[in-house]
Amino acid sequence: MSKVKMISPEVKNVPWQEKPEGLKGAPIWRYSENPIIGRNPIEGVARIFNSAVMPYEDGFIGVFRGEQTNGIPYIYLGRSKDAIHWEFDSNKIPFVDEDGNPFMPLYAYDPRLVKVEDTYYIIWCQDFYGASIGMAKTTDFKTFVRLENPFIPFNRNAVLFPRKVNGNFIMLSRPSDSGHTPFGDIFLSESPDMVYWGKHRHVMGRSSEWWESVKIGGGAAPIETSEGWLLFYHGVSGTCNGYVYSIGGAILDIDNPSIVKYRCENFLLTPEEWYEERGFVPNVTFPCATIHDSVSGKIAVYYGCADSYVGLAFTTVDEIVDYIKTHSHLTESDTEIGRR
């Protein structure tokens, strides 16, 4: 039994590989056989990325990143019995509006997956006359209704908690500017009908850390656990040669989760395999969902590798939040609620 407690339903049939013998100091390891979705998974998609996954049924279900042959960004319907091996719908998810009519987005990319109460929302990046967020939600993942989108642009980056705070639905984002800008810090921001949004916060920004140096952003949907909610994020480096994708952890607090509690001045996970240093953008490990056991403390980490493939990495609620806290360093702008 784990020491620190997932507030979460039990997964019996999480996916899980032990920890290789020998392997110090690494909080995450990664599943033997990366990667789990490889190219030209679909007719016309030339590779899956940055993709969400949870728990469904008897099985596991996600929304996936398909960047087409023509470059468009769509986002598609994936079934799993052991969410490792996935089949994948033909055509891209049809959202409708409110009456049911098509309305799809122009593009959409980087979905996130997260069940509050009844409803199941899809949260991505899209293009709303510059990059900002697209929503939708459904109960029966055959009707996918849009919602009003929450922010104007710019920003990206969006993952709902999986439950109401005091009452309201609160949402993680990334204000930016219309491209893959040199900045950025994680705000959240609450509404009482994923409609009207307000009382935003900035929870944390970059650190002197070079693998978080640029800018960071949401990543997984928080897991709530007996310390606080519980975040895998992803943090940005700059070198000669682009961008360095990272990813990285901290625990907020489970009231007023604008104030960080700890976080870990360490990268959990950066590219050091060829599926994460090369592929269409090379040196990306991007975390954007967990499947996680709250019976056995086993979580399971989703990340899109290099823009070409989905990594799939583990860990246990003891050993990530022990990691995050003995590692943990934090500056005024964490620790204050955030608001000027």
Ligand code: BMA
The other form holds:
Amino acid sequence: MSKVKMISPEVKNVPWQEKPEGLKGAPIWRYSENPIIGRNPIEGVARIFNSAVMPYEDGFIGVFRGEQTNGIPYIYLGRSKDAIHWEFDSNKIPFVDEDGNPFMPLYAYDPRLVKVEDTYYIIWCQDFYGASIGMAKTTDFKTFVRLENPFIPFNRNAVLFPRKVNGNFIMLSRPSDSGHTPFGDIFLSESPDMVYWGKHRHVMGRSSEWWESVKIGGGAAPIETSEGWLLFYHGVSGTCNGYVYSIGGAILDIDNPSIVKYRCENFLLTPEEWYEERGFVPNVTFPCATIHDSVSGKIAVYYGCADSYVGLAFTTVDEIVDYIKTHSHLTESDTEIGRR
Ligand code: BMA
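Since the structure above is the form predicted on its own, I would like to see how the form predicted in complex with the ligand looks, so please show that one next.
Below is the entire complex, every chain and molecule, led by the chain shown above.
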């Protein structure tokens, strides 16, 4: 039984490995068999990474960023019994518009998968006169209906909350440029209907900590806990050899998630294994989902590695919340509720 409560279903078959002996200080530990998805996983797809998974029926389901052999990313559906070994559909997800006509964006990447009430939402980055957010919904993982784009360009990083707050859907996003964006803070927007988005608020900015001094962006769908919304996000540092993407952690106010209660000044995980440091884009750890069990307090974090692989790491809600609180450092830009 955990001290901190996660307000979410029990997931008995959450993937899990105990923390290795002697791993001092680190609040998250990697799965020893990482990466869980290697190169060329589907015919015509060179790499799968930055992907989101969740429990479904008696197993798990996920939406995967598949980089085709022509270099263009699309989203593929995958299923698993244990959330470690995955089987993928050989074709990309066939989105349709609200009239049932085929809709396929020019490209689609970094999908998130979030269930709100009885509907599963997929949120990703696609072209709309530059990088923008695309969305679709499904209730059966057979028909995927494209929704209106929530935001105008440019924006490439959106994460939906798993329940409405004060009656509205809540989405984090990171406005950007159309290129490799040398800046970026996390903002929050609300919607009564998943069509019209407003009440935009600033949540948190890139910080003075070196590991996240260039830009930050939402990661996994926030986990509701008795301490607030637990958010795993990515933070980017600029080096003379390019960007380095690490995983960070914060806890947002439960009723007003634009307020940051705690924000960890240390990264939780940074590239250091071969599959994180070496690949199509070296030095990237990019969280997109968690699977978590409210009874045991176990959390499995899914993250893209070096734009080439999917990795899995573990923590518990007690350990991660304690670590974030112990190492919390807030700045003025984390606590404002947004300039009107
Ligand atoms: C970001 C996104 C991610 C990617 C990262 C590192 O801008 O495009 O998909 O993992 O760059 O290349």
